Each structure stands twice: as C-alpha cells, then as structure tokens.
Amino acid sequence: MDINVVNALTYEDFVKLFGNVVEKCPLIPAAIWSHLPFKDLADVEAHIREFIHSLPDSGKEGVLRCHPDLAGLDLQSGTLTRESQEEQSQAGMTTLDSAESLQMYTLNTEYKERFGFPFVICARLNSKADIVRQLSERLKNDRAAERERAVEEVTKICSLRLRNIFLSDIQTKL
C-alpha cells in the first residue's frame, strides 16, 4: 500500500483502518490522524509509539487493560478481535490441553492481581513455552518496570499489525 493512499483517507476511514493496531484503542489512531501527511510506515509507527509513551502511567495502564488474557475467556468464548485470534493461534494458545489452560488461568489471575492489568506479550514473536516462561518471570517485576515492559510489547504488536495493513490491499480493509 502506498503512503499516499493512507494520507488521502478521511478521518473516519483512517480510524477504521488503523483502529485496532493497538488492541481496542481506536483513540490512538484518532489522535495521530492530525499529523497527516505521514512520510511512510515508520512515520505512522513513530507517531503511535510517541503517543503511547506520552501518556501518564494511568493512560498506559488503560491501554494495557484493553488487551485480552492469553488463552482466556475471550478466546474460549470466541470474542477475541480477529487480530488477537490470529496471534494467539500462531503462538499455540488455541491448542492448550486442560493442564496448560489451568496454568495459564492461574498465572493470568496472579498477574492481574499483582499489577492491575493483563499480561501483554507479542504472541506472534513467542511460542507457547516462551509465553508461559515470560509470564512466570515477569511476575517478579515491580509495577513500574512491568508497565514499561508491557507497553514495549504493545508497540511490538502494533508494529506487526501495521505491517500487515501496509502489506495488504487497503481496499479490502475499508
């Protein structure tokens, strides 16, 4: 997709196209639309990253709370976003046995109780074993360190989602 096509989008179409590059946070592309025209994909990504990092801690945590639990209720009930469904499937979260599901439920619950937001990791860049290991390890972090680590994972997810959009035919997305 050509950046000129992106730069020609109406506000509504821009938000529709990029509305889930950060899970369930269409406010973010809505906020960066005013920076049109963008030079390229990296420029769009930089504006999103800058916006997220400029948020106060409560705003960053709000972004994190928009993410579903890995292998959680949204996956089981079929209410994940299309992007999250694909990402969790690629990481093996859709094929957990009962013991693995219980382990994920227990770790997710402990994590949310400790930090107040769900565990976020770029599932596409990790295997099922990596996810469980990192979830266990990251429970040892303090809240501030974990918030920043989770925000970095959000930016990785966003980057991959943006690339998917830019590599696809824009007309099929609108």
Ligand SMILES: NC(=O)NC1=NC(=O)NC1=O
The other form holds:
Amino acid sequence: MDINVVNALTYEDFVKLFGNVVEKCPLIPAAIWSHLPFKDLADVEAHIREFIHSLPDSGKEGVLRCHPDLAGLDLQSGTLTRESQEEQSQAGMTTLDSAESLQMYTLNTEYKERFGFPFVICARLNSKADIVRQLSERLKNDRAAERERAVEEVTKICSLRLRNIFLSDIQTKL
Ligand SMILES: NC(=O)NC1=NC(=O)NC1=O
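Okay, that is the form predicted on its own; can I get the form predicted in complex with the ligand now?
Below is the whole assembly, all chains and molecules, this chain first.
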C-alpha cells in the first residue's frame, strides 16, 4: 500500500484501518494521527512505539491488560479479535491437548498474580514450546524488567500487524 494513500485518509478511515494494530487500543492510532503525513510504514511504527514508550508505567500496564491470554477464555469462547485469533492459531494455541491447556492456564494465572498484567508475547514469532519456555522464564523477572519486556512484545505484534495492512490492498480493509 502506498503511504500517500494512508496520508490521504480521513481520521475515521485511518482509525478504522489501524485501530487494532495494538490489541484493543484504538487510542494509539487516534493519537498518532496528529503526526500525519507519514514518510513511510517505518514512520508510522516509530510514532506508535514512541507513544507507548512515553506512557507512564500504569499506561503501559493498561496496554498489556488489553491483550487476551494465550489459550485463554477469549480463545475458548470465540471472542478473540480477528488478528489475535490468527496469531494464536498460528502459534498452535488452538490445538492444545488438555495437559497443555492446563499448563498454559496455570502459568498465565501465576504470571498475572505476580505482575498484575497478562503475559504477552508475539505469537507469530514463537512456537507453542517457545511460548511455554518464555512464560516460565519471564516469570522470574522483576516487575519493571518484565513490563518493558512485555511492551517490547507488543511492539513486535504491532509491527507484524502493520506490515500485514501495508501489504494488503487498502480497499479491502475499509
Ligand atoms: N497474551 C498474548 O500474548 N496475546 C497475543 N499475542 C499475540 O501475538 N496475539 C495475541 O493475542
């Protein structure tokens, strides 16, 4: 997709197109719209990254809390967003056996109890085994380090979702 097409979008169409590049956080594209015109995809990504990194810790944790658990209730009840559904199924979260489901539930619960926000990882870049290993390892982090690590994963998820939009035809997205 041509960046000039993006720069010609109305505010409404801009947020319709980019509204879920950060899971359930349309505030973020709504905020970065002020920086129009963008030079290219990397410029859009840089402004999103800058917005998230400029948030206070409570704001960063709020962004993390907007993410559904991996293999959690939203997946089981079919209420994941389209992007999240695709990402979670790609990482094998939709084909866990009962032992694996219990393991994910137990680890996610322990993580949330420790940090007060959900475990977030870029599912597209990780296998089922990677996710379990990362979840177990990152549980040992302190809160500040883990918050930054999780935010880093949010920006990876965002980067892949942005690329997906830019590689697709804009008309099919509006
Ligand atoms: N808790 C999560 O990490 N959720 C997710 N990661 C993704 O890549 N997609 C999700 O829904």
